[in-house]
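Below sits a lone chain in structure tokens, taken as the form predicted alone.
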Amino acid sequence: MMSVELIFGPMLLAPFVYFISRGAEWVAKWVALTLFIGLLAISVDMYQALPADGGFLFLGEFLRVPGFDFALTLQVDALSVIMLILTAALSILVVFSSWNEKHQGAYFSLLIFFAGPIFGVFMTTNLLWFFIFWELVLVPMLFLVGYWGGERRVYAIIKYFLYAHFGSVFMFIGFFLIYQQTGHWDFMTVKEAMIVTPALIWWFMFVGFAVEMPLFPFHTWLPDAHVEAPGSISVLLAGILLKMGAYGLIRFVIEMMPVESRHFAIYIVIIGLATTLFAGLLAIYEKHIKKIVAYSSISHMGLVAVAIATVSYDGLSAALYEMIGHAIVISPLFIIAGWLHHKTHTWYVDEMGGIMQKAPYVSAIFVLAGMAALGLPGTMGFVGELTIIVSAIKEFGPWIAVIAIGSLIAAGYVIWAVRRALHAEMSPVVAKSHFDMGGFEFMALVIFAFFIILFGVYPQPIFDMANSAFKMFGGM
């Protein structure tokens, strides 16, 4: 089975798709599209070769430096596939809705080299490694906002840059001082040896990962990196990165410091609150479109972070079913959101409306994803509050059931949008656009539709995998 070539293969076949599409941009494209397919095809198989007992897969060994304990440890559980598979599956729907892009040789070479580092990111369980790949993670997303953003590109990616580093430098703290430690880089060894976990350690561990989730107060990065972001690359923003933050709190947190975790998860638990009721008071404000969504992000976020809190199996199933909804439902709204300020050349939602009109089966995907955002019976969003609020009242109370304060807030800034964006008198704006998509972008919002559906009715195959991937917490 490949590993290490998951990681640099990418890395390397970016810059040499570059020059051989200079000449034919669209060989980038496809090139992208095989290259993720495959990458989804080899998660799955992964998947299935995974230990019944849901031990990890071990992958291999690599580049060890001998004396230092660094070596490119190769190897993965349920959790860490999962997440492989739906980086393949969100990166192929990026394909689809980037499909008319421009400068396609350099903005899919950019997308092929972010699989090599994210795949990393979820393959290796070397502490350092996972660093220096956490890092390079990076480098792609710069360019992809700061080249195609929009007019603001280069403050938001100056400002996710800062961001970023100020988190990544609380979580390489945590990870010298564990090494100090231990005297290992080894998830799997530093795990049996930090019988005692110093508080410290802990707290500079979370707030690396809360910075990328984000959760407040850290959050301010994300609307503007959002707004400036291409649509599609918001998807990777919202549906990839914001997850490799909850990963890390799991694995690397929870996971490996489950004492201390529990002993502060009553803070986790007012951060996660705090995020999802302030990021929606924030949404209801706001009239810019995509600002809007990115709130609604942040908000689902935190509810992410008060299921991780309960350190519990219930819990973390929870997380990560929300997680993947998460991923699944605000992709179609940041590619909605994108392509009608593209049309109208507008972001606020006063300038719009009678959108209906003009472009009906996207603004019904649309209605579809806010409706699943704010929880509606029948979507992904319902399925994954429910469990939330059912697992957080199991672990610390009926009063937890103020999250679901959050579900409310959501139908005031979703509704109040969809009704005046969508059905509201048509705008002049609106009436001189012209509403064409084409036919991959649309294939794209399709099968986020789809999916929202199936698994809102039928979540069983989601919860299976979740269930396979936290069995080691059952005792917990």
Contents of the next structure:
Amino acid sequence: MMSVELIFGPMLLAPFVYFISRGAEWVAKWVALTLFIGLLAISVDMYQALPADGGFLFLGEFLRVPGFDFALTLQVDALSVIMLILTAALSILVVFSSWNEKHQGAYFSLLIFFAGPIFGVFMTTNLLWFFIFWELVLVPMLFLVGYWGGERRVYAIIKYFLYAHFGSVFMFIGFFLIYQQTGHWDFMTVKEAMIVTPALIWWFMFVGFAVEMPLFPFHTWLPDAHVEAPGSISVLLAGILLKMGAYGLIRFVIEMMPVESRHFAIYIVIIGLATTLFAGLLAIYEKHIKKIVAYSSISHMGLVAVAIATVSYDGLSAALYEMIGHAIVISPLFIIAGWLHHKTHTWYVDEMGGIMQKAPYVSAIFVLAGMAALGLPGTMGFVGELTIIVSAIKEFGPWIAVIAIGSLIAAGYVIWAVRRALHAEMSPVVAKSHFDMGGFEFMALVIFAFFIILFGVYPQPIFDMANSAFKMFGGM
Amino acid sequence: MGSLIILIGAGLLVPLFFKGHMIIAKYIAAAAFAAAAFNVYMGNGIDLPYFVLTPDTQLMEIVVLIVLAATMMTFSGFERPLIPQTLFVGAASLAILETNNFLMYIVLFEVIAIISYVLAANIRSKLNAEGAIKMFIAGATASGFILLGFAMFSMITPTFNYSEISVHGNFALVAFGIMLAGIFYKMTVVPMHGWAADTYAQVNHAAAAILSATIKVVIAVATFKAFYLFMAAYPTTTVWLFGFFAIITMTLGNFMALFQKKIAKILSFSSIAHAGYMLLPFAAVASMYSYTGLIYLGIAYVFMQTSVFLILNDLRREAHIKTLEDIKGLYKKSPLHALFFTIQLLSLAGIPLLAGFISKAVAFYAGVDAGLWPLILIAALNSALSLGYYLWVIKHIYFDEPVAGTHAKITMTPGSLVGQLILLAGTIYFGIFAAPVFSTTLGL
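Right, and the form predicted in complex with the partner chain of this protein, after the form predicted alone?
The next block holds the full complex; its first chain is the one shown before.
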């Protein structure tokens, strides 16, 4: 089975693609598409090859450093393979949705480069290599947003970069303290060797992942970064980078330090609740359509944090379902919001209105995804929120049902935004704009819509995956 | 002895070819560096009393010779007086890295200082002269301190052998303190950094590349070896002394760099901040990884810092690029310069898979291992802060449009390309493969 090639292959391929595509720019997107389809196939193949008892599939060990226990150990379990599948699948849709992007050679080369470290993040169990890939992910993002983004793109991306970097400093020190205590860099051996974890390490790691997720009060980078990023890059940010934070929280905080995590669970719950409610209220107040979506995204990640805090089989499965649901639901909203701005040259829902009449199909998908975001039964959002609330009540008692207010707030901002932007009287801005969309972009949206409904009425496949991912927390 | 003779001999020989055939001078110098590096690689040290070649010194020496060779290749016509100086720096570096005698260390320290004065003053212009004079005055003051401290130290020690020097007693403590005051001048430790910020920015950037990278690293490594016994004898004093100076150096260096408009000044302050990082392994001397951390930091830093100053040298020579305003849209004018500059800046900022990250990680780990995690937290936050100004330069290179009326195209000379490729290869190699540094320094 391929292992280290999946990480360094794309990173080496990217410069070649860039130079080849200088003459013929269309080459780059086809290479990217082929690569991501290949990665998806390999990830699915890996899922089939996982050991039946829910343990890790060992893929190899490279670059061993004597005297430091530092080696690129590649192992995957169900959780990481699910993230790999999600990453590869979303990347394909990102290629579709940015089919007509300008400066394609550089753009798609960066996307190809991006695939390397992100696969590394999910494949390695070595703490220091995990950190290496974690940081490296930021570099292609810097250029993708900094060059192709909106007017305040440089401010937004540098803010994001510095936030992520400052957050990861704490995580970095946390990893060092773990190594100092146990003498191991590898997740598996650390878990065995670490008997008591000082609270300090736990908090350092938690802060590192909380910035990336992002959780209140570290969330302020997200609205800026999402608003300034091009629509398809917002998909990468929301669909993959935020998941990276949640994945890290599950793997390196909950799984590695379950005892301490149970001890501090209440703090995660409070932070998660604050995130959900605060971001939801901000979304109601907001008129900027992409910021509404961005706050909705933060609000959902708060739910994921609450689900993770249960440290139970039910809760973690619900969190995994919601993570995938969030990726599939929020992505089309971001793409459509970016597209609307591109067509109408305004960001504000007040100035839109009547879009439903001019672009009915895209608007219908927007409404569908919006309904999923507020948790309408029959969509992915409903299953995610229901399972999270149920598992949280089971763990923390009935008071946690206040989280359902988050759903209520979501109904507020989604329905109000849909009313103002799509249904109200046609505004002059909309009347003079042309709402055409390329075939590939539209196809990406249709695929998202299909999965929103499919997994909404038939969530079993994802829960099957979650079942194998969280066996050690006791399953059905 | 062979390497020294080759390097000094070539240094004396090359000026004969300055008139007309500079390319021959470059070839001779390159051959001398290659021969010396090969000689070191074969394990032939300076075969004299007081000099020993160990595997870790061997690695460091090869790196220094490669970097100096790459530097030399990028020189253009009017920088030819620097070629012999580069060779002499190489020879002196080999000697000071190999010595195990305190007297030799002090003598070679002064030899390097004198070469560096000549190096700084070689190109004749007013600005250059000003920088060189600043450096000379600061350096002379520092030499005074070092000699005073050394004189006191020599009164009490029975031998100058590194492993047998006498370090006990208050008198020794005072002597080492005074010597350190002088050495800190050379290592540009705050508050003895004032000259460096000006000198690096004012002298020819190729000379600044050697001054701020190679010489600083060589001095740091040699000082670590010379002072090891002292540091081991006074663990608490060491932690407080070096920890304090490390923090103020890196913090002040990073903050000052944030406010600079001239790129050379940014690089100078970044160099000062890196001197702060280099003091961390000194503070963490209790850890078995401290020497590994210092060597790794030195190797990574010498590749990155040399490269960025040489690119700036190219840009200033070809297109008079000095400020952030001038560098706007560089990726359109010269994609190669822009790419090399960006990668090396990211490495300086500590972005992974480049030498800058893993070297800092090892040095920081040494600190955590020695139980100094609050110090390391400050250092890591500093490193995150430094990303601010490195990204700011990259922002000007890639995300801004060129200013109208500036050079539309900047070409890269073949020599410069080869030199930069060597330095880039070093940055990437040591960013991915950590095993050579660990296996040589930990004695595995």
